[in-house]
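There is one chain below, alone, in structure tokens, taken in the form predicted on its own.
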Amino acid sequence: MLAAVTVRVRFAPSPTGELHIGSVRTILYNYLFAKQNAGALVLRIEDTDQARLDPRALPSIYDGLHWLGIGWDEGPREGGPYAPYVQSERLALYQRHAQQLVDQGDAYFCFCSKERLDQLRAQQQARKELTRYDRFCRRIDPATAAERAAREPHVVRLKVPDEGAVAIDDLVHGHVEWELATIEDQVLLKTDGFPTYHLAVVVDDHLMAVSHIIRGEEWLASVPKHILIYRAFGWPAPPMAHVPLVLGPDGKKLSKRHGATRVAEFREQGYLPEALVNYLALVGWAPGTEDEVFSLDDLVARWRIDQVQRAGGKWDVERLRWFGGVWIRRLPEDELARRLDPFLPPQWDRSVVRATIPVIRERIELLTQAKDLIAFLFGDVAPEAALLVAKKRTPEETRTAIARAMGSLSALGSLDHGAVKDALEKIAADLGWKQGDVNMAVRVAVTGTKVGPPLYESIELLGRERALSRLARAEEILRG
């Protein structure tokens, strides 16, 4: 724990698309770090890339994270001591800081056109050189540059020192160092007056008193640029942790080509939020024990930044589905019934649905799977003859077995699943059939499918009248 430090961490998504599962994993790590250290978690919207804004993004962030149970303390809707929390509402602040760097000689105005920069890049590529700005405008007298900036389009660039190195001791990657000769004079303020990510993120993190930066490792290459901006302002850079990417099965960054990646998709597919959080935490973190099932509270107690791995964690949908089943079985039955409700037709009797919970909970990993499993209770079934015929048996032999089942079930005093089991076992023994063959024929007759909840319990749920009616219909089908 970091009791001596007032911990403030942030997650700062760009609203260019709906909430992505890779972003959620990074947000989760920030949340856990804040909770462990009695700190604050801040939501900041980094919308300086105005051309790519998506109006669905902010609602998806709020809806998705609230569904997952991840909360925060300050943000665009919540407010806070460092408002506004949307970068496009902080433009004057960035412009003042960019001008400050120009005034103190740590940045300069650049008037190079896009055409000149494209030509420069093409020439460097042809010579197989590192593509970078050639500092052409850095040689302009500052007074002349200031006069031109008042009337000409321009950007503001950082003056990167010619020699030396910058380094950090990353909380995940350890010591990382960069030679300044490899860092170009980056743009800080664009021609439209909007800051680049590099200026805005440093200014905001400092002014919002962010104590630790936890973000994806794709930003590790930007660290030297940020360190130089911190130095130019005379600000200390906070400790940083660059967590590994979430990778697809092919080892490349997880994207929609690998399947579902938006949080909304997982919600629609019937995953429990507890399962998604549990699994996501383990994509890049190992607890050092055999334990693997963790609630959000468990993760607050167990997760540690120094246990986060450097290597990217591969996304495994089958593993996620397994966690889905684990968490479905952990839910109290009434709660599972409540979670199932949005995925079932509104006209279905909820008391009947509730009665199915003990029967189906071991057989589902997604909430969406329940509907097909219990549909036989809410509508008629008409199985094809070919589906009814038992393995290696004739239609006539199968009809005989079904007729025996009708007689046995009608004679039972109680149609509880134990009595049904005894009756069907006796039929199999009398006919000399495998139990599974008898059960499959009866299952198809009463449910219309070969896959479903346990047969004996299904018949009990269906009730004597409907079970016998369906067996009679199956017998007619087999009679031809």
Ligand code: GLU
Contents of the next structure:
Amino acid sequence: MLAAVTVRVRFAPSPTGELHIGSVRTILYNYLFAKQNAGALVLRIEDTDQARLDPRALPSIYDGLHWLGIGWDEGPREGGPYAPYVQSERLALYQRHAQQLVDQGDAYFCFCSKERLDQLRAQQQARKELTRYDRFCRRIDPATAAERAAREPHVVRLKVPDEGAVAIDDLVHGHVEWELATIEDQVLLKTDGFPTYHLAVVVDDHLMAVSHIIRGEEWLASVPKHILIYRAFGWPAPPMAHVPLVLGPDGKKLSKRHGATRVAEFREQGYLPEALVNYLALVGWAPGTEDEVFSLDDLVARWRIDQVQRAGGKWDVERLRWFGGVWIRRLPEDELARRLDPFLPPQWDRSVVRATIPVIRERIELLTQAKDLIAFLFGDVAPEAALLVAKKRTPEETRTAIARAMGSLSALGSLDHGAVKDALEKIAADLGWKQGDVNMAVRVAVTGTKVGPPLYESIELLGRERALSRLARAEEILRG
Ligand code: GLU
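Having gone through the form predicted on its own, I am curious about the other one (the form predicted in complex with ligand GLU); can you provide its structure?
First the chain shown before, then all remaining chains and molecules of the complex.
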């Protein structure tokens, strides 16, 4: 626990698309930090880039995070003491703050046209210079500038000092320093009256009393600009942690070309939210022990910001799937049945589905895999002769084995899996077949496929009548 500081952290997505798995990892770290310090987590929507808005973004944030079990305290729908939590609803606030900096001589109106700025950039590029604003409008006297600002389109720029350096002690990256000579007089307020990200993020983090900024590493390069804005307002900059990017297997930032990236896709693929949270926490954090299976509560207890790694975390679908299986096996059986529900046809009898849970839970990593495994219980099967014929056996030999299976199963008092096992073992012994070969032929006959839940249990689930009629059908098929 951090003594004496009221921890307030935030996640501040730009609503430009559906919730991305890389953002979730950053949000998760904020959540863990808030929880373990009895702090508050704030959702703030950074929609200052109006051209890139996507109406699907906000619902996907709410749906995705609720599904994952990540909750927060203040936000656009929740409200809170620092409302509104959507930047486009806070424009007057940013405008007031930009004006304050102009009034105190730390910022100025700039009237340069796009054409002039383009030309300037082209010239600088031709001279192989750093491209940046040449401070042309800094020289206009403030009274004239104010007068022109009342009628001409303009932006507001920060006066960046010529020399010196700014630095932070990042909680992940340690000491990082920037020379001011490399930083231009950045825009704070755009022509349309919207703030830039830099102004809005600083004003909001300060006014919303954010105590720690935990965000993706891609924002580290913006920190010197933010520090200068904090300084101009005379505000202290909060401690910051820039957490590593989530990378694709090729080492580049995880994106669509690597496969699924939207949270909704993982949900549709049948991952348990517990598995995704567990896996994601470990992309960029290592607990320093061999432990790797963590619930959200475990993570609150175990995760530490000073154990977050600097290097980007590589995405590894195999490992994610492995966690999928781990968490499926950890669920109580009734709960697993409940989670499977949306992935199964509504007409399938839920009491039959429930009975299959003990035999399928060891065999699935994704909820979507259950359907094919248990489909044989709900529909007819009509295997092809070629699939039925046992390895190295003729159709006729296979037919004999199936006929024997029919005989012994119909003679059984009860079709529990132990009795089925004994019966099929006897057939293998009598015929001198490998057990696997007998079982495969019977499996194809009763389930229609070569892969599935354990055979003896499958036959028990299917019940005597259906098992026998399917064996009879297979026998017929083999007869040709
Ligand atoms: N709005 C930024 C984004 O969408 C977040 C920046 C920040 O956390 O400061 O990633």
